[in-house]
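First comes one chain, alone, set out as structure tokens in the form predicted on its own.
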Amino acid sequence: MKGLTAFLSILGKDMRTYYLKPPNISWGLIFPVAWAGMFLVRSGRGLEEVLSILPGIVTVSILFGTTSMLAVTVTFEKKNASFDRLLLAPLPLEIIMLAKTMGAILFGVINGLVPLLIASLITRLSGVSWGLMLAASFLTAVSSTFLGLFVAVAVSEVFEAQTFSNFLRFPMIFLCGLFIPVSSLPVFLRPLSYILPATWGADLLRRAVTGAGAFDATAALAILASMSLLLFAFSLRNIRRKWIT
């Protein structure tokens, strides 16, 4: 009960104090409307291309929105020291980082439900996938929260964790398979597709919302978990060497 308590309120600190804040709920809106136009100009198709490019543009606005936060809170907070004094509380560091991460993840999760409303407005949605649609946001909100705070642990300044999460973001767009499938990708680009989380999460929207995917939907889900778990304990495992001893 404890933890639960502390968990509640270190989530709802971050909250109020960075995710509430009107710049960022207003970026949260423009961002994903943005991606669409983008997608929109480069398909040269119109409003008829909604659902195509739909999965790429709720993935593109988890990825960037849970990094893009992620990278400044928890960055911000150990340089200023306010993340040692977390430290210091006789909680599990696992509760402390789950804390920290929950705010990215519900602020990436909203940022891929903006463009589904915005496309529920102009065309219909009735084929789509939701519980899959909701369980592969989901997913790649956690996988995308993780590994930005991998990235964020790794540096000491807001600006390097800004600068290594698009030295990782920009690549991942165009390896992904939002653009190219991942199966026209040069046979030696294909292991490191496989390897981005991006990559499973993009499929799994795509099947969601467009019936046609991939991978098989069962093992995406396991592989995007996997890897969120895995990217979870080597952030925790740097934060042990690197922020405590």
Second form
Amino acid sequence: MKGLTAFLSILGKDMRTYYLKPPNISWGLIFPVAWAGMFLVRSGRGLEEVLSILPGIVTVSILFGTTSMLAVTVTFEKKNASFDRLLLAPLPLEIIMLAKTMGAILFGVINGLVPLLIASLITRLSGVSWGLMLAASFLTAVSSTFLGLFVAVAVSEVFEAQTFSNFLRFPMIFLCGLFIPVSSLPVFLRPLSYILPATWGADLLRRAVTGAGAFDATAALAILASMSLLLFAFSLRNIRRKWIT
Amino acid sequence: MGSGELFGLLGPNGAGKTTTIRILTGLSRCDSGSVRVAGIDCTGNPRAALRHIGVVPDESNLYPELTGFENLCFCASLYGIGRKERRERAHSLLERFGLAEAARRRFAGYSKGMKRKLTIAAGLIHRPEILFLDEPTTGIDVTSAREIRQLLSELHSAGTTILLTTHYIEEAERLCDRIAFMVSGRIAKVDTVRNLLEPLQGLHAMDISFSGDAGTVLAAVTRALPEMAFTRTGPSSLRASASAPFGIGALLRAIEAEGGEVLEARRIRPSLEEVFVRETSIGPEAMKREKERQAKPS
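Alright, leaving the form predicted on its own aside, put up the form predicted together with its partner chain.
So here's everything in the complex, that chain up top.
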């Protein structure tokens, strides 16, 4: 119960202080719309293309929604010593870090809902498997968040976290099968594609929307969950080693 | 440290005071030895005693975007304190620390003294048995520093165990039951203030400032008055001490013989500073520079 009180309090503070600020909310709305518009214009086929680009837009929205604030909520707080306030609390490190990342996960899932809402206004989504969509969105958000956390705790400066984050996010868009199917990638790039959480998330979201995917859904869900656990465990290990010196 | 004790760690910058606090509070690991806090062995698990301690770091680590009241409530929630209870405690502490009027203002807009007081309040919100304070009065105005010292005395009287680090020798002397002199990561001396001052009973001392170089004058007076002890306290000042009362005439003559002119001579009550200098070989000059550097507003 005490852990829950602390968890909710850390989450609430981060939501109010960081995530629910106007620049973030507007980013969360504009970003998916801009991506969708860009793809529709590029495809030249108009609204009938919506369903085919929707999984990609959702994936990218979640990826950017989850990873954009961790440099501030984690690296910046560590840099200005307010993170020490959390480390001094009698809480398991797991609870502290879950609370610190839950805001990013929620923000990522909400970001992913924006293109779905917009799509529901302009096309029929009756074929969408909502259960799989929800599970895939959540696990994609969790794995992306923990990837962002891994970067945020591996560095000591905010600009480093942002730079490394971009070095991961942008190549990921091209390697995760959104534009080019993984099977069509050069052989030497495919292993790289398989270790990216977005590859499995995008495939699951594609399956949820169109019914077709390259990988088995259960396997993809299990891989995403495993990647999330691994990234979280590595991040905690880094915190224990680098921040409790 | 004993329960209910107010213990001071005194030493220059780099002595290891903050590192000691970080080790005791679980933010750093020790290379060797063992750590026990509140009777709990924290050597293998640095975070084992966190529920029993409150920490006030030298730089405030509260949240600038939250108000004073929100900061205290947030800190209380980290200890699992329920909403009603944490609001009551926050109000009570804000009142006690004279911050009630600033309760709804953002922490970022607080003065340095107010920030320090709120940081201490945050360290007390869960009513810890042991309070660690790292340089609590460094760099803040005189009034706030006096208020903080008064608060620490009250907390001590109420039974809270306090570990305090400071550069201010007179602060340690005034507040602490026991003091450890720390130099280069080692405790040079630890004892009660009374015991530390004991060897100085019957010591007579005088601070003298003059025109001319202290090094030259020091050599001259040491030659002329071998029964007395002299310590350089500045570029043109020194401290004379002896076990028997002494007059200023012989000193004046010795200084003037070197071409110096005495500008001021003041009898002083031998203090902890004397003991610190004797035990650590760190002159008051170095400590004063340290104080001035630390006191500069950031």
